[in-house]
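One chain is shown next in structure tokens, namely the form predicted on its own.
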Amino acid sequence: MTTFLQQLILGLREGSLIALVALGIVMIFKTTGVVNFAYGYMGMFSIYIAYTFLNTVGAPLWLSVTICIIFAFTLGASAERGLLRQVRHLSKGAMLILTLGMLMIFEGLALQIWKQDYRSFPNLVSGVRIITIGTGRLVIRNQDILILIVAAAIMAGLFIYFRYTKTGLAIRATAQNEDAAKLMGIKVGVIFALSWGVGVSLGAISAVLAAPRTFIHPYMMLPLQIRGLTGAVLGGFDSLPGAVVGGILLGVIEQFMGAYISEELKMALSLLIILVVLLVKPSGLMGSKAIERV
């Protein structure tokens, strides 16, 4: 009983940082039309600025995630008001290729500052809290937990941010139909550049409580945002609470398959179940069927 319990905290633990990428990225998608394929880089290239701040400079940890944050959302806005906007008006497929331009050039440029070394990056919180259960025990680390409650705290801030919030049904306005909400006065522009914003400090966010178990490299989100993108498929594109029940939902699996089955195995087996949900039900477990004019 114990070790399932481990194996489902560990799983959470997984799916909560999954979850919270593929929030970002279908935050961006549902907004502004296109995925966001540097994504992941851009949130390393922000965690490499709180590793700079705090090394480097000697800033606090607190202030230097603080940083990272504010830089992630400002490099996000930045990107898609200096570069997604200015092709926009020609096609999706450009402003896509745009995001592996940019992928391309966060990797170069890390590669080029800071190398290829691995950097440690301390945990928010130390310490590590053993629960008995029966003649089992569970081993909990604090930053574990800590994952657990931002993870849930940032997704109960952006449910009732998007649903109670001016800004919130601006944002969902646009997701729904741009020249609808360009009709009713919604500035689309502004709308756009905070979704890449807000969208970008979730993958900061995911680098910052990730980097003390994977260390601070430049392919370190490489393997996040593919589990991210495979959750938003997983649990529909076009739905945030389905990115967040797919990327929880692959965390878990991944775990049980990795512990039970194949640690090796564990990515190709849970892509394969994947592959029979979208088989069922092309939309994902919560997205909305596309309908076309005949």
The other form holds:
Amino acid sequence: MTTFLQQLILGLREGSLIALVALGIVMIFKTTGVVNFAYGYMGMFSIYIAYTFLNTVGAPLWLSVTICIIFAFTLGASAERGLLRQVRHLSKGAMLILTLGMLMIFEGLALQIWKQDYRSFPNLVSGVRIITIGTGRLVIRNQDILILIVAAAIMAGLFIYFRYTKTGLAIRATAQNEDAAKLMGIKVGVIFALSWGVGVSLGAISAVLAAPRTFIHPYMMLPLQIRGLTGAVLGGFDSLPGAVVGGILLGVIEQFMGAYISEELKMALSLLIILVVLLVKPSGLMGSKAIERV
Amino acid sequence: MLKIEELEVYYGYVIALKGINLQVKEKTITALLGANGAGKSTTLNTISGLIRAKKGRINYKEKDITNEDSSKIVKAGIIQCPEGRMLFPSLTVKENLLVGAYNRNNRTEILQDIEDVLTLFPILSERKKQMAGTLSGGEQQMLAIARALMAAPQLLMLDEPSLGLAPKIAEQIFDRLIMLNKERNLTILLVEQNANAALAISDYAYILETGKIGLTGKGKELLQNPLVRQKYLGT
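What's the form predicted together with its partner chain like, now that we've got the form predicted on its own?
Time for the whole complex; same chain goes first.
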């Protein structure tokens, strides 16, 4: 019983991180119609900024993290404004290739500036809780609890933002029909830049939360990005709640596969499960029937 | 109110508007008619700022608005109710109306106007919380017009509001347009393929023929014009 609970908690933690990544990817996809392949790398690049402020400049942790998130927002918004907007009129494919190019640029830059070394990043909160249930014991890190809280807060915040604010409504409208949104007087350019900014910030936040265990290095976000994409597909790719459900589910499935069947095969086995789900329901768990933007 | 001079628009190298002149006077209904591909929607989309003009001028209330950003055009008081309705299918009826009022800030006035457009199209008030995509064709067209009205426009441009609707529903929509024009002094620029209905309600009309203005005149006069009758009314 305690093993089950322990694995569930770890799975939820991994799932929350995957869900945050999936949420950012889906948000950018929904509003601007492009899958951002550079997503994880932009998060990785942002956390190096936090690392530099923390260790080279000597700024406190909270300040370094804040700067990192502001940097990520600016990075996302200016990538949209300066690069993707320029090829928007060509095709969605051109934008996709551009994000692949950005992936290589950020990878190269990080390797040049910070080398391939693994660097440590502190937990935002330290300490471990031990809960005794009968004869078993549950070990829960405070950082893991924080991850769950932060992910839940962001998801709730985004939900409220999209449902109840004017800008949130404008983002939803733009995602559904860009030309109609323009005709209603919405500055869609601002909306695109905004969703890129928020999306990439989510990537930076997941990097900050994951870094104490993955360490900081140029490829640190690769596994999360792949699983984030998978979680997003599982959820339907064009649905924000779907990204959350798909992400968390993927994390939990993976954890149980690792614990009960085989640690080595956990990724393959979870992908197999997802394949079966998609065979039965091709639009994903919560996706709309037809996804038009590719 | 709106004055278009020598407007030229290209799609790549293909010319779509070959220098058209057109005027919409205040408080009138002006119709813009023509066959498929004549350039009617292009004209509206150029006014709305979705397409860029290569040459010519668009003046609105003595101000040059050629190639302005679409959000500025809406703020100036021109709104387009586009062809095929272009609603936001996964937003509710009420949310669609709220997006229509995007450029306005007075919350009480916006809520008042929502009540107002719902009395104008009562069927919509029963559907207020429904997704726009679940409405019938006629209801969707009504919502598209209601959404445009939420911008509190002075000039309403409609692109084929009767397209794909049952004659009875189309008639209802035209009745509403007359009412908006007569009782609320709303200026209307109406693009239509249904020349009969459009000419009957319009004060002035222009007929576009592959990028050029062919005929122009008062709506009821054009309705009697033998050339128009033969070409566009099929009699």
